[in-house]
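Consider the single chain below, provided in structure tokens and representing the form predicted on its own.
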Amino acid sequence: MQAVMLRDVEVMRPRTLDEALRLLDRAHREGVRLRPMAGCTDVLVDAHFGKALPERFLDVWGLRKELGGLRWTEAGLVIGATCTYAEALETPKFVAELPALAKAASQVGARQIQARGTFAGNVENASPAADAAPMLLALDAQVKLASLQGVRTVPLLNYWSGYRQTVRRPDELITAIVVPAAALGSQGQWFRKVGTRAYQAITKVGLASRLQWQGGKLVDVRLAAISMAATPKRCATLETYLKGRELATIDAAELRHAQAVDLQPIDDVRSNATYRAEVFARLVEQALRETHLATAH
């Protein structure tokens, strides 16, 4: 293990996953905050804007042999904690089976960010404006966490506990994100973000979804809102309203009413609540039309 001092910041660089977990466990017992990092894209943004940083970081970038890559198993696709967006986008099977997640990954910053940024980091950063994390939510992904006490799996639906907060314990490390086998290659995967420009923009409002049609009816509905709440959020009321309906029976006013139960968007420097609510409803309508049309051909 190496320790690199950067002014008042100490960066711990373990050589193995076991060593990383031991460092996290010791820091937790000593009451010291040890923040894991890999691509470091979010950390550098925080530092640039003068946000308070912990005194110690755990750099897991060197554990790519243990925590990197993509693996297809019976359970589904295992996305290693240090797997980057660029790595996934260069894998044809990933793009073919998860086209909407690939689209989201392709819109995370510039190519330099995609070469360093990771799916696990996007999840752990817990930003409501994240790109990849909401699509993973719509795909029913799970988070694998490891500590010296063992391994546990948390549905992404239950992973965020508040704005920039997660249920990961201080002694735990994300080792992988798992997309279930049932979601791989499934129909109706759809993603769109709305920002001030097409690329390299923070999302004002967006939708990540999986809409499965059968016999002209919606048989399965997954809708994840982006920049509409304190975290990326599934829309349970809206999903219930839509499930089992034919496209022609979906009423715009009823759709917006169901949406209002799930989401109370805020006003901030990027947009206002009225704009967000209206654009989100139109994104849902667009996703419904396009996925329905795709099943008709």
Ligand SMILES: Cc1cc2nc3c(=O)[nH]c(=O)nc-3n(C[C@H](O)[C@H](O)[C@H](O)COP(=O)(O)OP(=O)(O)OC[C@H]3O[C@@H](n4cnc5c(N)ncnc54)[C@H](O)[C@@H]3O)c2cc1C
Second form
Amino acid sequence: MQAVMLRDVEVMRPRTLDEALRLLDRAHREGVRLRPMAGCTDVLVDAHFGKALPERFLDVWGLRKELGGLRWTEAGLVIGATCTYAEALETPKFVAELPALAKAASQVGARQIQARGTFAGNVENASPAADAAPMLLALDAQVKLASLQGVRTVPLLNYWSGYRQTVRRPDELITAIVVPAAALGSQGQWFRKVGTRAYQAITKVGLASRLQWQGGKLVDVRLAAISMAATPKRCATLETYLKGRELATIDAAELRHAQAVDLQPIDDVRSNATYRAEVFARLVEQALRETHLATAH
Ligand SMILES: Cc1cc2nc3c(=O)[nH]c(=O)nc-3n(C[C@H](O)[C@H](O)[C@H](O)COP(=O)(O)OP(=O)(O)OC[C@H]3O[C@@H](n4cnc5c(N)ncnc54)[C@H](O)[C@@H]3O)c2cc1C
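Could you output the structure for the form predicted together with this ligand, given that the previous block was the form predicted on its own?
After this comes the whole thing, all chains and molecules, with the earlier chain placed first.
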């Protein structure tokens, strides 16, 4: 392993989004890999561990005027591609409307990482152990991509195509992540990560979810698993099993059976499959109890 010296890396610093898209387009046509970088909290770790790096980087940090901040629109909350966790956590409306996403953001690394790390970087990094991205998945968020060919919107549900892979084309840039209006302030948002300590811990197993109860029954269920598959993953079988049920009719063995159809966790340096499966089932049970209790009041 050999760490890459930063002086060996060529970085391009566009002043506008248009210029950034032109640079990406040209590099794509010339067959040169031009990788975006925002807060660099993942990119620099890759460089440190000597992973194969592209020839050039495109630094989008300077595009904060066009890609920064949070914007509430009719469609929902637009989280700009350079919006950091710290920026979001300093916005009371964000914390009030998206409490579980705020909790996830507040547990990414520690303060220093939160000051640089972006939601868009977390999504594009496509780690199965990411914290904010799975919560965005449970909120039905969408990724906005721009290129010289135009703009397209991809639901997060279809964004990760495999381990550390996304459907973004090399000539595209994420401009924002959009949380739909229906999810803002919605009932039953719930997040918990399990790691070796409270901060600076990569998630061994975690659950990002949205559980909506009406008249004692679960009417809407979204469960996104962390560190349980090759990507952050929605649990379709488990969601179908739970939908329409009252808390008292949820059977622990049936729940685990449905979960096993969706998720086959692996053993790795951080944990093992048996631990992950059992802790995940308990997180689902905890989320069900706590969100049910919250709606009863
Ligand atoms: C000490 C430490 C602790 C950490 N702890 C956690 C943790 O607890 N939980 C967690 O989830 N993560 C953690 N991380 C990982 C990291 O902080 C997050 O994934 C962060 O959100 C990445 O954002 P960034 O802006 O720094 O991304 P960058 O490092 O700049 O980029 C990450 C990836 O996204 C791409 N990218 C960035 N912006 C764009 C764009 N606009 N369009 C297209 N592609 C783009 C880059 O090319 C790269 O592939 C940790 C990292 C460190 C160093």
